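In structure tokens, the next block holds one chain alone, the form predicted on its own.
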Amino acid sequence: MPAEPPIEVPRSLAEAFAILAAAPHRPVAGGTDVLVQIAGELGPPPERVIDLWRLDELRGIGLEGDTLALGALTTYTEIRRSAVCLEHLPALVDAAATIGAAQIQNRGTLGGNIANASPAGDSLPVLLAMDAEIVVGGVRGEQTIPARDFWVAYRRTALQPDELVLRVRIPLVARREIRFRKVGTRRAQAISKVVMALAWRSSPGDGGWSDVRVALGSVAATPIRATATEAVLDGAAPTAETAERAAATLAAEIQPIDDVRSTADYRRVVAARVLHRLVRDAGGW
């Protein structure tokens, strides 16, 4: 095993933005993840690490008018307990009860899920399909950058070397609907062969979609839209015909990969199969 790397704790979020102007570090929150690539099982290991653990000023939910924000340092356990969550975003609760064991909840984190990048972050598809921004900063100030925008290729993100995830927010609409999925090996404790997040408003009157979101994750080297899928579910409402026309349209739009969890050819049928659920299940059917 390498040599564990010399780890900087700063005491304040401007301590760290220095830090991290002054030399490349890999930034460390809950820790879940960064102990395999220490010891060099996922990509190189990290020359330097940044521990941001202490700092308070990454933490907190709550609402800003009609956005609900989560400083980075939010972990997957807060998300579960939060009562404001649970009333404005119960999918993202759904996504963070699927990750690890409890260990793994209660110190795992919502920026290290967004920074890490994996296709298989469960959280992401979530995030995807509600518009969700990443506010970043460093030295520099802050930015914000649209989660679409975000994940750039595989385990790469917009963000500079000098800058840190520090909050997410996601815009509270008018009769927005979510729901989430995922599929593993097993119920629990399993990395995600698909993961998919459903986003729809409903008209008041005649119940058709609008503003459909279909996000998924584990089917490309990023998570991804499917806006092609999202094309037939908008304007249709939730049948048993628009579940067919909708399965078929993802399982031709997606280009999944055959990897050491599963095949393209099960991914392909499992999403399909997965929407086709969600839409019945939204119908009422």
Ligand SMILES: Cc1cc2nc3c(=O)[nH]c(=O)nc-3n(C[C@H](O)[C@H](O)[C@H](O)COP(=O)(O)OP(=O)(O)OC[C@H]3O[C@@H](n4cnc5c(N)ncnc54)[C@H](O)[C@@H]3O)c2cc1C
The other form holds:
Amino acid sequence: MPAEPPIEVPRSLAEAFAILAAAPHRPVAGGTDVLVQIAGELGPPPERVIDLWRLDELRGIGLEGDTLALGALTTYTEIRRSAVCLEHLPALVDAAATIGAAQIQNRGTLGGNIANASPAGDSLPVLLAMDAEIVVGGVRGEQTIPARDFWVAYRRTALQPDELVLRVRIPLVARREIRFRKVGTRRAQAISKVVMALAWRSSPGDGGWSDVRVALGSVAATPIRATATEAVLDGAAPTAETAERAAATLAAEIQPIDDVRSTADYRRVVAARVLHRLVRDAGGW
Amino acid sequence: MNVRMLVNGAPVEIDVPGMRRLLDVLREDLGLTGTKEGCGEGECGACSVILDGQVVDACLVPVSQADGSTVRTVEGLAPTPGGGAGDRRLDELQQAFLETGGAQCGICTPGMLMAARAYLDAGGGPDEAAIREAIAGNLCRCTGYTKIVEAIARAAAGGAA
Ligand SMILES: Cc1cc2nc3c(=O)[nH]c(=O)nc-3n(C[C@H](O)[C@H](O)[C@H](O)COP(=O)(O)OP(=O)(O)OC[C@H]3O[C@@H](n4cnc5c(N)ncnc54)[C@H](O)[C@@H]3O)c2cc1C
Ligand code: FES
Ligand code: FES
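Could I have the structure of this protein in the form predicted in complex with the named molecule, to go alongside the form predicted on its own above?
The complete assembly is shown below, putting the previous chain first.
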């Protein structure tokens, strides 16, 4: 049987913060990454574990003015069933639907995806493209970190060891559109080879784009924004010529790697093609 | 850690490490070996059980998270779990698996049944695409999914399909 480190099961967030302040504990939310890491003996097992599952303060999806707030313990199943998400952020629902299958979606959490910091985390490009903020906290209080600054290096985050991810805040901006696309080996239970979220605002007059975000996963050590590609799309209209230029810029901008799931060349070609397709669909040609 | 659960309708109280996998508690501590371990990493679904109404991989759930919960395993599908030896009644899904040849092996079938049970309990119908999505987390590595999907569709249609 896999290692069974000692576990604390706090009933309130204050209790959890105190436990974390007293000694390092590895958080377990849905466990769909942590238990795989322990069973697969990917490194030494954690010395101590803290179970977050009972912390109802970290649950819930709601609108706070022009902001969509999701608790860290929100599962993918909850996102898929949320009327608020379907109405205001269908791209996040699309992303949730591609993650694992029913068993994973029933347990896997948004906060776990964020804190696990895999470059292939499928919700992360959506958060980047939406200018999401990640609210973290511990005994020293809460702070808000822009998604852009959260994934600092390969599987490293801006989170301190005694802090938890509490919730995600996503500003809802008028006339902003976002599209999500994941390319994996098969439809279910597949880790991304390339995952992309494209967001923009179109001007009601000439249909030109502004505030463009091109966010990708699985093409670098962290989820990234392709800012040179964004610059090509910003101020342009979604024409065939724009799509060509943006795709070419993206292929040159990203530096993916070869790994067991795919090759760098494949990823570069596919990322460019996915972007081209998304721009084409948006342009309606 | 002291853990209380309702397993297949029977109250269970047990003292085990909180990080023990629900899978190991079921199989090793409670002797319910119908739930299988395939991969131990969430990929295959052989360990699927229904936890508070939702299908989960028991290999990924620390038992601390099942404290106070209701667990249903393959042993709890038939109407009289642990009933008299002469009682051969089956759940409609088990019956459909038998009749269509969906019961192909003992490793994936318990998990398939539990994923399918959760699907039917949530109001799932005989639509093939929806059934395939519902069992997408359950691998068969030998024979194929056709008969399994047929069996679930048959049960969804009330055994008449
Ligand atoms: C079969 C399978 C398929 C999968 N498919 C996908 C997929 O398609 N796409 C995808 O992106 N992922 C996939 N995953 C990975 C995983 O399901 C997701 O990353 C999920 O969101 C993790 O959430 P969790 O609650 O289970 O995290 P856990 O395993 O509980 O935790 C993950 C990490 O985050 C930390 N953590 C969790 N919550 C917090 C918090 N609130 N504050 C601070 N730290 C925290 C933990 O300490 C741990 O390091 C898959 C996993 C499996 C087993
Ligand atoms: S043994 Fe749990 S999913 Fe394979
Ligand atoms: S029938 Fe069980 S693995 Fe194929």
